[in-house]
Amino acid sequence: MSNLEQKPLDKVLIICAKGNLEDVYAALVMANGAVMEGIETKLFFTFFGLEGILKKRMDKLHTATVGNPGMRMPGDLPFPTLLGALPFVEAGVSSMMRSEMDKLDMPPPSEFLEMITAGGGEVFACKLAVEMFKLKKEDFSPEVKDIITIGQFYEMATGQNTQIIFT
């Protein structure tokens, strides 16, 4: 097979370590895109990224409003960090983000995980973070295949054309 006929990646391992709406969606969109391209896909959620796979919280994620340099206001003005600390601002911004995602027909995280696993992708939770936060397997989405160590995750990174992405 020539280089032109090869896929750019054969396998992608995506690590999600943050639990805000934009970071969890970044991991889910990349994973779903990889699955759709026929790339072997594995998602590893660790520390606050576990929010993206917890049954009780995954479809209620919030947008980070404090300390987020990418936040913009109408007219492309920077979003003052102080505003994000005011009561209800984060909830309002998060609601607006979800509304915009709905307009683009983006599924909630629970549906994204179903699509990813239905396409052959695999989802894992970090054993260290799970133990640290005193969680159990039943706390997670049924799409979570297993709770594993980072060493076990790295063992999955074998083969040429494998990439690890950290979100």
Given for the second form:
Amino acid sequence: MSNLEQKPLDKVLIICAKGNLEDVYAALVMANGAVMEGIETKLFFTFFGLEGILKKRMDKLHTATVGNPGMRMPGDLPFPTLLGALPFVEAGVSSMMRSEMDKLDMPPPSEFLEMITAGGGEVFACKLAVEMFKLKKEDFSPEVKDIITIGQFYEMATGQNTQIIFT
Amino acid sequence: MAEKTIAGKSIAVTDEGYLTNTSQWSKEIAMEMAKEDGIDLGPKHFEILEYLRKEVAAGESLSIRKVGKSGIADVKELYQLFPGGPLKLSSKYAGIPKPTSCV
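Alright, leaving the form predicted alone aside, put up the form predicted in complex with the partner chain.
Every chain and every other molecule in the complex is listed next, the one we just looked at coming first.
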């Protein structure tokens, strides 16, 4: 049995249900990393996670400057919640984060999705959430393969070394 | 660490097969390593390998995005050239250390 435990992953299904910059990136980095390891990869966006594949907004994602205790000012100073509530602060902080990520060769989501599908990864949107937000297929990145139900999602989760990851 | 005989030469490699001394690299070694994985290296492969060696020698860190923008092959072509490991396999055949980037 010990041999079995050492077997590498064959397939991962990654679910992104939140639309914050860092939540979408967590899913994108994990999906791209899996594709680069030769792991079959399915990426599923639902609820606010749909922000990450919406043509109009995917490259302008924000991080929360209110209610985010992990947020620090440059120089490791605390980030007062009230400051985060001021106009343009969230936009400014988010654009700073995006530029820092670009320096680390983390592409904007539109390009990240292209990289994932270039390696054979597949990207899906959740039917229920798409209907709830009254969206259409053409609102999404062309890299989105299909709008599917949760049942279809589980049907993809076949095979012994398959993992489902909810970010 | 291990010694492995590749293309008739004894080469120092890591447990995962990456060369520990990049100066021991040669095209023949690259060919033989790739052959073990079922890949036949052609001119395009070698262009990538030379690019990777040059970048690493210059102290640059590698990412698939960067290699995809090198002008030699885009990301999709990289996956076709090195199936199942565009950065890992190419780094191995280029005789450079295993990539440490997450992208």
